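Just the one chain here, laid out as structure tokens, in the form predicted alone.
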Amino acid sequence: MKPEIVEEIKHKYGDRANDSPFERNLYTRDLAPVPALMVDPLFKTMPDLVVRPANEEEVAEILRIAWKENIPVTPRAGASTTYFDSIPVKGGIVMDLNLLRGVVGLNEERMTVTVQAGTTWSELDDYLKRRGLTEKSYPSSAPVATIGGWFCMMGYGIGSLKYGSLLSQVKSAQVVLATGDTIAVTPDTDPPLSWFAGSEGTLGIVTWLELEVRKLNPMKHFLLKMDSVPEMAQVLKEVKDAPVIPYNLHFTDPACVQGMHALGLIPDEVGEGCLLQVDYEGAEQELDQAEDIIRRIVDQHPKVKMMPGEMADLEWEERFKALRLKRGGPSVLGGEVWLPIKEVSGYLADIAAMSSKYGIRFMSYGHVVTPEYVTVMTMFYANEVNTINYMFSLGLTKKIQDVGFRYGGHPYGIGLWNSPYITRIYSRKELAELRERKKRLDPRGILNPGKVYRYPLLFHPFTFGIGANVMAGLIRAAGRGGRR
């Protein structure tokens, strides 16, 4: 950036525009601890300036300046992913949207709430619950994830099985385009609302959304324990296909259960095997019917054990703490896979075989998010302090995605680190359409450049695959040496 532009923005925004190295360095990472050795030679993750707009007008003003000067702009709010979605790769401006907070209005007749995009899901939940209402769905990272951020990802999480993706619940949104122009979008406008869902901040900056809400209903929770993965997969299917749709359906594989035992996160009485958490919400009659369904399914599977109700209630209360397994090591690595439900058993069997092959415990848990698909997170422990070993361990994340791909899956989310897999996520025709959208709305490519539409040269799937396989091979060799 030109020094005079930096000074112009700093003069305009005061302490909400900062170019100190200390401040800017805070914006060079998200939840993924990636060694500088892998990042600095390839990308400029240090922004030239961090700006915190307080309203939509300021968002538009900053973008008009950036458009005129051809400055990259990376929108950021909760930064609660591990894909570098909100990390700059070409410097420029990071636009911190966390000041765009609060509920704009509640329409109880339409059963919608209009909320600023930087509001977290927990903040919205607190507001709605005081009025006897709640969201239809929300991410498992709700305490830190923002409304706009989750919309610009794929928007599937807790509650999606029953109520659909976030896109299906949003009535309208306000978006500031790369040029600084502000538009209102709905499912029927041109461009439509759907273009911005999952765009990861590359087509425009969402400033507020109107989304559907529901009445706050009673809930019932059930925790089932199975000895084997195939039985868990069968029970999961029966629960999913039953007449009463669960609000949330979550499974934990045997390795993940072992990991939680080791950390004292679950009682000893649970023992070994798989866990299936089933959560229902609705009227009392619906909940009674749901309980009858669960009890009937358990009766039909003699080896399935229903755990005490207080354990099921606690598991629901702990639903935002999936990364509590991180306590077992300096850090965790892994991959999240969008996977057909019918392939869960095969996927987990191959992951277990990979654990034996590499001498590393791969722990998996998943949420059923549609009648056909589940998002599965598979993790393993790594040590980011040991830079070389940690870099080699990153090769195993590709092995996880390769297993998912064999079973018809692909990564959940793209950002930077999943860009080598874009041809697994999208067909050639879909990619061409996405690139046309980008060309139309942001022809200069200033919004969140280097994400979603194509991979960087060194991330070409062929060369990336070779490199990742070599690193994984070195980890395997090191593991064998350690076991001799």
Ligand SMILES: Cc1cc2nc3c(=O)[nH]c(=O)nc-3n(C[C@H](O)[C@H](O)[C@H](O)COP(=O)(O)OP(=O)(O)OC[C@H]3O[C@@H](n4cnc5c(N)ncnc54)[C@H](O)[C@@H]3O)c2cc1C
Contents of the next structure:
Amino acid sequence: MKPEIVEEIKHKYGDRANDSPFERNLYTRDLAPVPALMVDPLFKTMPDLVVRPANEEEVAEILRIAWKENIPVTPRAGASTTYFDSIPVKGGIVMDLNLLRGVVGLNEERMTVTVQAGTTWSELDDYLKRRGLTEKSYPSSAPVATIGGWFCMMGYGIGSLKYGSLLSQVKSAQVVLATGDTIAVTPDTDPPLSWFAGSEGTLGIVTWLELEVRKLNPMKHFLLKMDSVPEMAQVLKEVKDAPVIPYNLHFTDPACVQGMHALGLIPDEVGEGCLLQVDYEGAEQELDQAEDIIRRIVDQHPKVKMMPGEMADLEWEERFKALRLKRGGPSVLGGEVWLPIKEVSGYLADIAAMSSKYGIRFMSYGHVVTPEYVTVMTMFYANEVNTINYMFSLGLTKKIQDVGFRYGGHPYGIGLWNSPYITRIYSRKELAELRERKKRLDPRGILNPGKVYRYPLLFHPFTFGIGANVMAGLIRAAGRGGRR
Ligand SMILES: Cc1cc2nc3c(=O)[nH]c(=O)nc-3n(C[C@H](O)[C@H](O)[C@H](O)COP(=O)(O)OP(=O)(O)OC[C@H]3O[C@@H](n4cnc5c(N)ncnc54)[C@H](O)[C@@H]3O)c2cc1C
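Please move on to the form predicted together with this ligand, as the form predicted alone is already shown.
Below is the entire complex, every chain and molecule, led by the chain shown above.
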């Protein structure tokens, strides 16, 4: 980036534009620790400048400069993603969107709220709850994840099973394009709203969204315990297909339950096995019907145990602590797979076999997010301080994705690190269509370059596959005895 452009932006934005190495360095990471050895030779993750626009006009102004000067711009909000989605790989400007915060308006007749993109889901929830309302769905990273960040990712999480994807709940949005032009988008505009959902900051910067809200209803929580994965998968199916749709349906596999015991995160009385958390929200009558359904299902499965109500309530309270297993670290690595529900049992059986093969405990939990699909997170412990061993462990993340692929699954979210799997995520036709959109809206490729559409040369699926297999093989040969 030309020094005079850096100075021009710094002059305009004062302490909201920063090029100190200390500040810029903070923007070279997301939640997943990746050794510099794997990053620095290949990518320029250090931005030249970090800017925090406070409103849409400033977003547009910065983009106009970047467009004219051909400067890469990487949008970053909560940075709660793990695939370098919001980390630059070609330097340039990181646009920190966290000052675009707050509710713009509530329309109780339409039952929608208009909110700035950098508002977190928990902040929006606080605002709505004071008015007897709440969101239809939100990610389990709600305390840090922003409205815009989740929209620009896939947008499935808590509440999606009952209320659908975030895209289906958004009525309209405002987007600043790479050129600096601002457009209003709805499902019927050209380009439509759907282009921006899951676009990971590569097509435009979303500044606000109007989304549907719902009445804040009472809830009922149930925690079921079963001995085997096949029984858990069967009960999950029965609960999902019952006449009352759960708001949230979440499973924990036996290895994950063991890991939680090891850290004292669940009471001893839970014992070994799988857990299924079922949460309902609705009118009292609906909740009573839901309770009858759960009791009937439990009666039909003599080995399934209903855990005490306080434990189910606590599991719900802890829903934002998905990463609490990291306490057993130093680090956790893993992969998240978008998987057909009917394949959960087979997937978990293969993951358990992999645990025996590598001598490592792979721990899985999953959220049912549509009537057909579940997002499964499979994690294992690693030690980022031991760089070489850690790099080899990264090879195992591909093994997780390979198991998912065998069962019709693919990675959830792309960013940089999942780019070698794009042909598993999209068909050739879909990829061609996505590239056309990019060409039309950002022909100079300044927005979040190096993500989503193509893998870097060294990440060609073939070479990447060989590399990952070799690394995983070395971990196995080293018999590193990571089982804990
Ligand atoms: C414990 C935990 C639980 C999680 N649970 C879920 C879950 O339930 N469901 C789920 O989908 N994900 C989940 N995630 C992943 C992540 O938290 C979500 O995808 C989250 O919504 C990302 O929001 P963010 O504000 O952190 O976005 P960031 O990580 O900052 O950005 C994500 C991507 O969107 C782009 N972007 C951000 N804001 C904008 C904007 N306004 N305009 C244009 N582009 C933008 C960025 O460039 C980047 O590519 C979880 C992560 C953790 C750590």
